[in-house]
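Only one chain is shown below, in structure tokens, and it's the form predicted on its own.
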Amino acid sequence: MDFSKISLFSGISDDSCCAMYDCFGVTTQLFHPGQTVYEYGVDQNLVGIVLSGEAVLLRLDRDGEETVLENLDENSVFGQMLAFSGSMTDRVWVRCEKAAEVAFIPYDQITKRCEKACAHHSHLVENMFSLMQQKAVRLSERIEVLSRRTIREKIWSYLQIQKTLNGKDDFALPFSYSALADYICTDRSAMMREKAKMEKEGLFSADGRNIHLKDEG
């Protein structure tokens, strides 16, 4: 395994990874598209690491409404304290988008005192509250888009979020249409109405989930 690749393992070399890959338990699985990988409020003492493919962080809630909380790339963590459920009666889930191999790591192996006070051990911990932080980040701006008032609003805001992100006016969509609908909590009809007269007023271009973003005026 390529551990330098692995935000959780970053500045720790191969040789202590792999001290710790033993020592942990940890295990790999692979997932087919549709697959559930894990199940919040089940899998609670377990840390996800995505090593290839993507997944999806999703809520179910009572009424049946299906929203999409996080897209899950390659390198991508998740876990019972990476994200909180909300409602006791929300399903919370990571579902497999594309063929996936997650790596699973006990949390109260991570978090425990080590015995003999490895310098690595110690940095496995602070790489953890680096990723709980960038996950703050990530929150809050879901937030922003959410709190826009009009699908365009929440469009354009979405929009800007990943041209910020990327660092220049083109760049691809990190999920699909269906998925950013699921996003931006609006109907993906709806949206792709909009899109297209946001698209003919000139804001930005589209060719499949790649963005040309244009001037707002």
The other form holds:
2 protein chains.
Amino acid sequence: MDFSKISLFSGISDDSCCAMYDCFGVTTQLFHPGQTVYEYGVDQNLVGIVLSGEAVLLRLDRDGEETVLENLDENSVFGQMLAFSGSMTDRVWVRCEKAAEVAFIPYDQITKRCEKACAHHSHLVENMFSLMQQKAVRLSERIEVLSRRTIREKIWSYLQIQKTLNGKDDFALPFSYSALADYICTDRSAMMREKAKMEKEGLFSADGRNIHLKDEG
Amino acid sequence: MDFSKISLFSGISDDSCCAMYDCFGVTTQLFHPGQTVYEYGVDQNLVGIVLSGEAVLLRLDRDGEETVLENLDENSVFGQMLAFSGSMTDRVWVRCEKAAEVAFIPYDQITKRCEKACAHHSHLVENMFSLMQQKAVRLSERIEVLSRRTIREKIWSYLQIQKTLNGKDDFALPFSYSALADYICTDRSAMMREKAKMEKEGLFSADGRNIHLKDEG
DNA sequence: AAATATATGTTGCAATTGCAACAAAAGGCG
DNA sequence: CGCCTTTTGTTGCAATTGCAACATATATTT
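Please give the corresponding structure for the form predicted in complex with the DNA, as opposed to the form predicted on its own shown earlier.
Full assembly next; the chain just shown is listed first.
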């Protein structure tokens, strides 16, 4: 197995990874589209890593609405520890979207010091912290966008964040406009209307999903 | 010093805490209201713990607007690792509100295994994970509220979460209505208008900050 | 106790938004 | 290619919302 691309193991030599892999009692499993990969509240003590394929983190609302909380692609990590849990009354689970291979690590193996004294354990802990922090940053980014009161401000805020992430005024949206409307939690048509207005006012130009921010942005 | 109330050290004996305290090179500092306690991006390698008093985590917007990202009361933990960082272009810092004592721990002392092999180190790591998770949960809760499209749905969603947290249909709001309006990111007067409407329709009753949810809620 | 600040409650009005209903374009798939 | 699904783009209209401007009540400070 190639550990170098898995963020949880980044910076750790393949040899050490193999040792830990055995030491920790890691299991891997194949999933078909539609299958439930992980159920929050049930599989409490596992951390999951998507080795290949795609999955989504879903929430079933009180009102029966399914919401995508997160897209989990290759190398994504999920589990109670990296929780999105929200109000515990709703069902939250990971569903396979495209045939996927997933590794599961018992959570306490990560936190506790390994009895067999695996080297690099503290590095693993650091990586885990880093992953959790990244998740917190992503959540904060979304709050930053959602905290704006008007659609215009939400779009603008989102574009500013993308500008920062990409480091330049030209970049491609990471997903469709429909998905963007979901992300900023507004009506798609209303968002498109505002987008058109903003383009007309010269704030930015868009060719498909390619955005070009103008001057002051 | 009394460690038993500090979440980062919970479950660890006072003796062990004292040992770690020395071992980690913890420093404590007093702050007056208005003073800057911690500057994100500058004090990168420190984790802060509010031992007494109060502080707030602030963001200075591009447009010069100060936003309260988080209230930090006794035992709150903050720092780059528990980051809220958002877009790195904005200034983010912790400001003392009420005279406070704050402890700072070098971040890498928490992740790395202590050279002097302090016992209970893995417990500390667990506590740190737990704190980060709690933060993620709090962020997710807010997203859950902010993701609603109407003020009514935002209020309702917020009350449902409070109901779950309190475990009953009667509870007190943890802050003022003004603060609630900030939290759900809507105009206060519009929120009050909707609140009045919802009360009139019998969804809940409010006596000051004491909420009583009706039946179906 | 008086003075000052902060929180709560209310309303009119203009602007924004969600919703519904389209039509056209682009992608995916056998 | 032709069929089907998803995405994009647009508009009218009713409902919601933000904003501004109040009045009153409750805290907090001097």
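Numbering follows the first chain given and starts at 1. These figures come from a predicted structure and were not determined experimentally.
Participant: Among 134, 197, 147, 172, pinpoint the one at the hinge where one rigid part of the chain turns on another between the two forms.
Facilitator: Selected hinge residue from the list: 134.
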